[in-house]
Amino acid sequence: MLSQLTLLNLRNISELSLQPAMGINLITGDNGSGKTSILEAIHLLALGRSFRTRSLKNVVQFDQQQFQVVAKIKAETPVGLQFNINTGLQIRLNNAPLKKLSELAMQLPLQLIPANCHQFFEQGPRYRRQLLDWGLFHVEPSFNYHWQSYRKVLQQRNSALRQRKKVDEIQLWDSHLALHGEAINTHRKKQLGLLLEHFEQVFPRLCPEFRDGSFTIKYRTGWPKDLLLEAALHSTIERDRQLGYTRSGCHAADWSFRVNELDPSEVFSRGQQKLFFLALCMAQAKMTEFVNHQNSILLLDDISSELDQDRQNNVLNELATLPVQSFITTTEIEGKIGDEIELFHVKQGVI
């Protein structure tokens, strides 16, 4: 969690410093005032990339050469990120250069809920796998090893397929791919079971109309369920050779929840879809704290989008009970702000 945050020359923010609360931080201001830029800075600090642009050059303030994001995290450990148009990205953790972004992500478990988060249902299996794997990265020590190993082996097998290698040369990779793929599959199934337990507690509090709802999971491994992965790879080798890539495996997995045996993407309103996604993120935050005793950071951009005041209050009340530090943006405030909420107002890039 962040105890201090300072931004320099980031988008329309020349210099900004704040000391956030450990719980809920509500950031208000007009459109274009710099609210989302604060969330973007925290995202950069945790993951080394922006959620608004592929090129960090676009984050640098106009007529400047670089931007900086500096913060203090748990135990007052300093972390700093600097991007220079000429020299690129540099990150330091506890005053030492950081070589792997995964080390940064481990220090700051962060989840983003964008204003258009209802697109969770529209953006395809890859987006859903990423959400699930985020939780595994933070609660299962061996997951990152298996996932990185799986990716490397998959690249080698796909390279052999593209080069039209002989079948036996391609299948040299199958046992290694299956070893790591089966491990990932086992971890994902376990994670989904735990996620469902927490989700079915959180979601009815955000969406009271589903207080008596039934929740189930539909999970597809990415290969025929009656086969082990290595057998599936062997059975589809000719198809893979024709396609030039490996089609079966945990990189093709997908999952979804069912509510009252219905697909939420087909029956939920936009607001209900947003609350559904929020409940998933909240459930994962609870699991992360329970397993590794580490609080997450949750970024919620534009809480008022698709949610009426009662729904917003439900979200804030639930967040107040969770082991998360949240940063929430909104253009306007209705009603009384509780003592558990720290309020910041941004105007033209200034707090």
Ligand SMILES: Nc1ncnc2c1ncn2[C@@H]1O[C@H](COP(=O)(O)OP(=O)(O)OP(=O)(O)O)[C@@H](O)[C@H]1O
Given for the second form:
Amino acid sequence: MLSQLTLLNLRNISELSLQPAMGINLITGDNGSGKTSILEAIHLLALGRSFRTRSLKNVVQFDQQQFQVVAKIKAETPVGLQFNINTGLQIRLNNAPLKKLSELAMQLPLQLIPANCHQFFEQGPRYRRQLLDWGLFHVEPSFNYHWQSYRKVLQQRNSALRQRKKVDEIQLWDSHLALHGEAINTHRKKQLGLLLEHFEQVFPRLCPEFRDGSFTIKYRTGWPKDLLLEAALHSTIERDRQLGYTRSGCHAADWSFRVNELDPSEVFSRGQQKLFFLALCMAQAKMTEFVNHQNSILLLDDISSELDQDRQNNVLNELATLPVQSFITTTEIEGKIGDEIELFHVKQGVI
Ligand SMILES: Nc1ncnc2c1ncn2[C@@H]1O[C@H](COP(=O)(O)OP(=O)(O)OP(=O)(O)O)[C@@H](O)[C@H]1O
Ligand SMILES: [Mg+2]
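Mind giving me the form predicted in complex with the named molecule, seeing as the form predicted on its own was just shown?
What follows is the entire complex, opening with the chain shown before.
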């Protein structure tokens, strides 16, 4: 959870300070006023990268040399990020330089719900794996170790394949890859089961027409299901040598939902798709709190796109019950805003 957020020279914002509520923070303002830039700043603070640009130079206010984002985590731990066009990115956590970005990500479990999140279903398996692994990173202490190790070994095996090394030299990596890959697979399967349990409760509240729906998850491990990973790697070594990379493994895993036995990407409306993605993120947040006693941060950009007033209210009502600090942007507010919502209005980069 964040408090005392300050932004300096970021996009169209010269200087902005706000004291966010622990629950729902609703940021309103006209197009181009700076709403998404505030979300971008929070994203930067938690993850060290923007969701809008690869080059942080674009985030620095025109005519300036650097931008800054400063806040406190749980009202006590100071965290600050500065990007200078000449000297690059610096992050300080608790008044000391940050060693690894994962240290910060661990303290600030953050999920972004972009305005186009209904496109979730059109994204490739990589995106779905990332979503699943985000949850594991926050609830399963050994996951990060296995995931990092898996990636390293996979790179080494792929590099051996590219160099057309002999079969026995390539297979040197297989037992290590299989060890971490099987662990990741076990965690993913368990996580998906839990995710489904939470999702089944949340989604019908956001989207009442699915009150009596049946939900199932299909999971593909990334290698033939009747084989252990090591055996799968052995059996496809010649194909891998021809391709020059390792095709099977948990980097090829994928998962999808079925709602009433149907594929939601084929039958859901855009609004339903958005609510679906929101329910997934909310389910992840519930699990993170349940297992790790950590409140998540949820950035919801443009709540009004694709959602009618009733569904927006469903989302706000659900958020009010969740262990989540949310930052939500919208251009317009219709209806009455409850006491549980802290309202901020931005006008040309000023709150
Ligand atoms: N590096 C920069 N320096 C100054 N201004 C910038 C910079 N980059 C973008 N801007 C401007 O900052 C403003 C804020 O953009 P932002 O995307 O935050 O607006 P928004 O309130 O989310 O609008 P919308 O409702 O259209 O999504 C825009 O007018 C944009 O053109
Ligand atoms: Mg915006």
